[in-house]
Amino acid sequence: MKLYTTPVSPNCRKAEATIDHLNLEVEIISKGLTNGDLETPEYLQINPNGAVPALEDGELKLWESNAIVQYLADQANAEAFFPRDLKKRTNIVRWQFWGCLHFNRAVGTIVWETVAKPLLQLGAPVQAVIDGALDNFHRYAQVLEQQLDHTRFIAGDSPTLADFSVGDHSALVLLEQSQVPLHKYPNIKSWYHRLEAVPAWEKTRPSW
């Protein structure tokens, strides 16, 4: 298997951490975001969206990070990480969809404006965009904060794909300049730090 990835990307970190967490043998191929790597005809045959991550396993060309990590977990028969039990699995998938559609969209917009744009020299943060994303963040952070009243990780007392998926922006969120108001959500803040202490997650932390 081959994983096409790029540094700093939360979605790529999710996939790389899953590979490390499950001790899978996957060739990691780094691509540039701004040098045309993702626009070549060869790469577009792998991911027609021109984005990362993408996974190649023989004739299978798989894109979308949540689909990739589910596939990897099933390849490893990772029962604790992505259970076969229908109710447990569906709960994890529910949180993956929720993260993608709601929580991570808000968080991603905030950290894009406050961290990624300055880092990539793509212009100054737009405060109106940040403020709009903060409204959505507060709406959905309450849901996660309440869930973490009862568990150390999202779906129980050990990390699962739910945590790797919902928490994929952790390295950016925990930077002081991110403007994500974690002080209002102590459970989420503690959970982010617990996630950062998971060996596979710690190993894939971006170096700034």
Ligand SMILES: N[C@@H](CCC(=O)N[C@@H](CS)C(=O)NCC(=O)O)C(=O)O
The other form holds:
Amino acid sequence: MKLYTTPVSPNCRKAEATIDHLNLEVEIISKGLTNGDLETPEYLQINPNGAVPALEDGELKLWESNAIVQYLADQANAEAFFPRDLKKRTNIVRWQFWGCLHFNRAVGTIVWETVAKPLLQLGAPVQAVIDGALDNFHRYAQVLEQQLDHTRFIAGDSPTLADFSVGDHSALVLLEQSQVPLHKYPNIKSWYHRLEAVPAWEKTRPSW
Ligand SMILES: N[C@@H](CCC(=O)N[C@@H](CS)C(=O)NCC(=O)O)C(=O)O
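So that was the form predicted alone. Now I'd like the form predicted together with the named molecule, please.
Full complex below, order starting with the chain above.
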């Protein structure tokens, strides 16, 4: 298998950490985000969206990071990480959808403005965009905060795909300049730190 990634991308970290966590043999191919690498005809054959991550396994060309990590977990028969039991699995998938559509979208917008844009020299943060995303962040953070009242990770006391998916922005969020108001959500803050201490997650921490 081959995984196409780029440094500092939360979606790519999620896939790389899953590979490491499950001890899978996958060739990692690094692509530039802004140098045209993702727009070549060859790469668009792999991911017509011109985005990373993308996975190749023989004839299969798979894009969308949550689909990729589910595929990887099933390759590894990772019962604790992505159970085949329908109720347990659906719970995890539910959090992945929720992250993608709600929580991570809010978090991603905030850290894009406050961290990624300055880092990539793509212009100054736009406060109105940050404020709009903060409204959504508060709405959905309450849900996660409550979920983490009694468990160390989202779906229980050990990490699952739910944590790798919902927590994929951890490194950016935990930077002081991120402006993500974690002081109001102590469970989420502790959970982000707990996730950062999972060996596979630690190993894939971006270097700035
Ligand atoms: N929903 C997609 C998002 C993929 C995505 O937007 N990746 C970013 C890097 S985090 C990217 O490749 N951006 C380049 C671009 O959109 O031009 C996923 O989960 O894989």
